[in-house]
Amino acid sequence: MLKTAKRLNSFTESVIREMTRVSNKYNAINLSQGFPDFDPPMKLVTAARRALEEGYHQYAITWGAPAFRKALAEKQSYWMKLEIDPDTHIVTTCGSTEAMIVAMMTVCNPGDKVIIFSPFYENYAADVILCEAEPIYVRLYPPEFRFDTDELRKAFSDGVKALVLCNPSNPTGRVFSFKELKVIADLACEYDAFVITDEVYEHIVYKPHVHQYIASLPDMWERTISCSSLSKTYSITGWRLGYVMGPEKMINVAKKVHDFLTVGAAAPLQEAAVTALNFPLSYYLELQRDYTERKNIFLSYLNHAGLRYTKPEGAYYVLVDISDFGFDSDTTFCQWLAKEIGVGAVPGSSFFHEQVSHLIRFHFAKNKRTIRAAGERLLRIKEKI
């Protein structure tokens, strides 16, 4: 009889989409898969436009429209403080998500150990499988999710290629210290590993965190593969424009993995998305008000509500505890939170590597008026149990 792939038996489909499939099905208010409901600015919008108007229907450069890989230079070596430069620097790819793949593929072979920080978005230990290589948990210890420095080591010393650092975190919402980011990049210089980021979140970062980016501390330039896209931060998640960034030397074999996967990523988005990487520091600083604005009104809910939670620093997910609730299992309470209340969330033991079955995931990325619905309906849930 014929047989798939054995390495593909030991994860599953995506939680976060099939609980998008659950608030779908109960037409519950989804603050599960974390994309937004609202437009991304009109500028963007024109920009698409007048893209497809001008003629970008055929492939670009496969690593990238030299247009948007200038833009995207530019923008970051202003907020790294790096020098980046669009032509050996730089890959552009299908999202964050194949960005994270390609890296992945770019350092490790198979048998290689890859340490993925506990909780964890979901792609890591699937990307880390995929490339037949070993996932190594280090646990993020509640409530603030830090980790341990010993076990972090002992890790280290176990022989890794690389660890897996998204900052900020999904989905505990973690901005990981200035000394943090030290102490990992003190342990990959010291065991001789590379660092994978996934940076998705760095300009949504609530006040006094600040994110720092872990490539520019001293020698990790040369060690760092720093992943990102325009998903979140200029809300076209469904763009799929994301980009793998590193020193030459990283980036001439991730063009070669980038090419093979999928040529190239959307002409026209990229002609398009240099009018968003263009815009002024007044975009981003408007954009962590929004943000910032958001979250309160949705901890204000979750206060009213009597739920716990860790509050988060960044990014805009939040971890809630439904330890008081008596569910034996949270893909039950998510089901039933759909089904009852009308508001989706992920169950968070998808999320750990421990046996973890009391937390629950929201996003807040939803204009004000959708936080306030879905708001109005948590505070329901203590009368129907």
Ligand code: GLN
Contents of the next structure:
Amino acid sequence: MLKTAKRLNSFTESVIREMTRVSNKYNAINLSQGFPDFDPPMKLVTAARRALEEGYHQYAITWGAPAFRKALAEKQSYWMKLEIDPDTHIVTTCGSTEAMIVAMMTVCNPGDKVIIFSPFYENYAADVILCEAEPIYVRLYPPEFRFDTDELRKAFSDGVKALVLCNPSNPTGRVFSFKELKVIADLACEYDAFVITDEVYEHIVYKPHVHQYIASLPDMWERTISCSSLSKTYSITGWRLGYVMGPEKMINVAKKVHDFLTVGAAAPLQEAAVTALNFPLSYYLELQRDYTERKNIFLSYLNHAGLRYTKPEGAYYVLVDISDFGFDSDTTFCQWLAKEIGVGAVPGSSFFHEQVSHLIRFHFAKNKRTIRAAGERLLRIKEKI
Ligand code: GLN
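Form predicted together with the ligand, following the form predicted on its own:
Zooming out: every chain and molecule, the one shown earlier first.
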């Protein structure tokens, strides 16, 4: 009998994306899969139209159009306080999703161990398994979602090859402090491990929290592969523009992986994105202000609805505790919520390695009008139960 690859048996299709289909089925307001329902800045749309008219229709250089890498290197050098070289430190990818698998394939041999904090964004375990490596889970303890240093040390001492760090974190909303990053960095150095980051929410951080790039910590540039994307920062999740950033030695290998996986990200959109990468500082301040407002509106509805949650420090997600409602699982609750209340959410269990079924994840990357409409619906939860 014909059989498909065994390594794929241990994970399912994305639950996040499935919940978008569930939301659509019930015509619910979709606060499950995290993407905006508002347009990117008009200047970007104009730049994309111009790029198409100017004839960028064929492959760009496989590791990224020169103009894109130059603008990205300038922007990230400023934010990361590092000197990023456009030719030797960057591979442009199809979103951070490709960046993460490229990073993982760059460092992992079959059988290698990779630390993943749990809860985690579902792609990481799948990426590790696709490399035939082994995920080692280290818990982030609710409600604050902090790790225990002794547990982390124990995991490192098991001979791990790399640690995956999502910061600001999906789904917890944590922004790791300098002290926490230093603990991770010191252990990575002590046990000679790589750090692979997912920093797609780098510009969505709520005061007084500040995002710090672990690659910028002493001795960390040489062992960190930083992955990020333009999706969340410029509200262009469908453009699929991301990147891998790191020292030349690793990037040379990552270039090969990327070349054979996808050849390259969309050429005209890379040209258009130069406009975004050159936005002034005020753009990022405004983005932060807008997301802070969205967060505050959404959290005030959760408060009024009497829901318990962990306050996000960054990113645009909030984990809500549903243990008061007497459902047998978070999945049943999310189905009920979409059908009866008209709001889509993701069952928390899809983010945890350990058995957890009392949390669900909402996102609030939506127009304030949409957030209010969803909030009004959530106010009805208690009377419907
Ligand atoms: N990162 C987003 C989320 O967690 C979108 C995921 C996706 O479908 N690529 O919802």
